[in-house]
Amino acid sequence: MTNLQFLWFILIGVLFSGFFFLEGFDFGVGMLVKSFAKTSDERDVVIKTIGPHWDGNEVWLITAGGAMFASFPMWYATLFSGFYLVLFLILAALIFRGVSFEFRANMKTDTWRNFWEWAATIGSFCAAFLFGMLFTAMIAGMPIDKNGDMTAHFGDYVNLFSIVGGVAVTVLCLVHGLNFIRLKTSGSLRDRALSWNKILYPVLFAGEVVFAILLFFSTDFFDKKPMTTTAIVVALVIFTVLAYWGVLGNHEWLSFIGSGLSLISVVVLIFNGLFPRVMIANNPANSLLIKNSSNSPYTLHLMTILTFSILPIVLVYFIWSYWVFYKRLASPKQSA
């Protein structure tokens, strides 16, 4: 394995760490967006905080994606060739969700106005759910041949450790968004975030220790990796605990960090176990290796001047997109 390699390993890691934390705020207000608020002017609200950004977080994904696919074709063939069912219903979900907030700003019914804010709830679930699932079957290990084609049935997808994990993602993603929801907003919402994680934190608690027990009896992460894998799962947890420290104390950006933390332990908890395979199979001579699944040196080298190149000028526009948001909306009541 040549440094190249094991950089842009870690580059897509980061990435998917980025797109996370960025859209996993986005799917937790977007699943809130029928259940947490109460009236029409509540959701105008609760849309309006992540109106600015879910587009733009989006691209984490997209980047991801096209990373993988330039640095690691093999890995790009197999992943999105093997998840081709679970990856299309997941780009479903996101087109639906993108384009129910543009239509429910321009519907002049309350029937289809209810109709695309149900899009944009259903969207964001299933958009997290599904993510959650596609990683954890992917580490469980998948049947794939010498070639590196993967011929999976429905049990290998769809199985108790991919939907705790699905449950996990969305779990995480929902918290998140409340914590994002608790900083963007004041009065009656911001309240009411604070009191829905008050009861949704425990909740996950009792998910991690699930899917914490079942990562030790289905992936070999605690055999091949136990100190890094057990230091992993405890950073997730202390994070866990420092937001939901962050929630009873009412310190909101502590919350919003440390869920945002604990969706980035949950990649690096994936990546830590994948290394140095790319693709786990069931039979390990089968599984991609990061040696023998990257492009050539030269396509490596001419990605990283281009990357270090672009990314600081797109990294300070991202930054600065933020800063001009930055403002509290108000509460419904407070604004009349």
Given for the second form:
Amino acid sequence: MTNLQFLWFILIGVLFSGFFFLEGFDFGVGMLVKSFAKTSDERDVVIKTIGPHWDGNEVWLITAGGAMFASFPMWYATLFSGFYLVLFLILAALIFRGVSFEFRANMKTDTWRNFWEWAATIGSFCAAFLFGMLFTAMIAGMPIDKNGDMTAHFGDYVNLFSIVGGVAVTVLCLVHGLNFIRLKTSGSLRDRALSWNKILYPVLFAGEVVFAILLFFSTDFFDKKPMTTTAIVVALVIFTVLAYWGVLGNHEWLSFIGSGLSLISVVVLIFNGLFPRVMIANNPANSLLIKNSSNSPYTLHLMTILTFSILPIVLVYFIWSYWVFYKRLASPKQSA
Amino acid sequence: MLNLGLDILGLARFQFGMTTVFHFFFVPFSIGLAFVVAVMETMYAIKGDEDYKKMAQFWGKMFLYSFAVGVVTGIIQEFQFGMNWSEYSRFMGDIFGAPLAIEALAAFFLESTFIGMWMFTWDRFNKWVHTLFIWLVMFGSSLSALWILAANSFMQNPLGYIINQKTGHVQMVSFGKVVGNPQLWNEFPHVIFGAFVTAAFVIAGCSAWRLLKKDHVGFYRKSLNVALVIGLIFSLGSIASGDLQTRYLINNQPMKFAAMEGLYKNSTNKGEWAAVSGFDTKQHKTTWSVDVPYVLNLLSYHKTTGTVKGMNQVNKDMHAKYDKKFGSDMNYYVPTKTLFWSFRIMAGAGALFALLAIVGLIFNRKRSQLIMKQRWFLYILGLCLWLPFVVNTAGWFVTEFGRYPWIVYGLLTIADAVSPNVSVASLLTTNIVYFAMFAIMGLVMIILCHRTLKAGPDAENTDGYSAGDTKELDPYSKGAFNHD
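Show the other one: the form predicted in complex with the partner chain, since we just had the form predicted on its own.
Time for the whole complex; same chain goes first.
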């Protein structure tokens, strides 16, 4: 494995971390459109908290996908063709929730507004759950042949472990979205988000424990890297505890950073466990490795130069755009 | 499994065609609208005329709808390479991934961030800064077109690569050559100009329908004027850049060129050009045609002499060149009728757009009322708002069908590129669901644009989402004081 290959493995992890940190609260807020927000005015406010941002946040996914293609095309080809139906459902969910915000705002009848609100809610739930399921299934090992083609059956990626993984990621996104709403609104929505999280955090703790236990039995992470895997799982729990502390003591930033770091810990856990592989095959001889799945040194070198010259500029205006919309949005009056 | 005569290859190709065509309804529309709206807002910034601000906001709404659909369908496009074409992804990863990743990094972030800024900050920034936002969006979306076309250009005309002897995959040796591909620099201006023409004629068409109803005459006449000026400049630009591209094909992809002109036999020195003709694609011959002498040579070489190779000759040449590697049972004929007619639709529409723009600008002169009296002309303009979408599709038909049987010209066939591990059932399901989703989204788009148009430029922004800061806190309400 060359340094560049290692660097790109890390970079893909960084891009997915960015995606889960940012799109995590987008998904969470999307899930809240129907149940949490009670009136049409409340929904306007809830959606508006992510209005200027969701689009840019989703670009992290597109960039991660593109970067994977540009650095590890064998990984990209195996992962995307192998998890065909899961990715197809993710796409459908992302599409429905993506257009729902704009379409809902322009619907005249309640029936249709209702339709697009459900599209946002269900789409967000499904996207978060399916992403969680996909990555959990991926680390459990899949039937992959010599050519790198994966021929998984339904039971390979839908099982207890992957469902628990999916639920855990969904709940993580949900509390992350609520923490975001606590930061971005004032009034009744802000209060409600706090009380919802008081209930949801204990659920999340339970989920994380079950997930850690299943991780022990379903993957080789604890066998191969007992120290780091344990450390990351502990970090995950600590971040969640900190976020919960932020809920109990009403420290909004602490909660938001805590839930964001919890999501990043999940990504780190996955990437740490994968290393030095990128896809885990049931037959270890067929696992895709960092060293033989990457592009040529020339392309990796080129991509490194380009990424390190463009990404800093992107980060500057990306962060600036959050700064511009820093202001809290007021909850609508109750009579509405 | 039911045997419906469906195979993975056919379904994967259909899916690629369907998503690309649908995606490309919205891409040029968005790029073009961003440009036209940016021009309108710039005029507002310069002249201070509120009408132009209203125009930017009004047509900007359609831009936002289109952008939303363009983004989500674009994700399918990106994922599709890995999902349906895993062998292609493995073969081409070294070349294809780079432009795709740069597209996301350099272009999509720019677009998506500044579109949020533009949408929600009408009253918060100085007008010049706000105008800059839409220009950045426009710049970002053009840049994304550039990178994805760089990837497409390699598929049409591979340059700057070697074949890795161990893996058999392509490997980049010169990024400069990949980006400097002449195919790209012939294709890019044509696509961008076509995008500007698309938006211009949709705006012109919408304005024409409202003018027929004598609704907001001043506003729509002004909009019409901006649209037609842009439409004229860039339809001429499209024709010129299309001409460049066509002439580049003669040597580079002679099969595509010969099919566009419906030539089975080599042309004679007289350069007879078939305006229309019929084909027997099984026997590889032309059954009838209406020929005009010299035009073929004028189109091909800008002079009256010369000859062009026909498809039968090109087929022989290609067999001679590729049989050793790909076997003698390859079919190198492209779908002739599709290319022939698509090319005619595209070229004909280009000329029509230029003509409509000239006539429209004459009728719509400031002091003249002609435009309101020539109702037939407004009807034609109104109908032509659909034409750019047909033309854009025809353009891609020529480019992509003309690539057959290659996915990467001369290096990899379409048949060898498909994912071997995806089932017919999966592909059939996704085809049906995508089709249904596209139909819903397309329908909602049309309804939304129609409704926006009917509501008119003075309509209140009622939604609180696209409307920007209409839901700001009332400073006298109780909530204002717990605002931190």
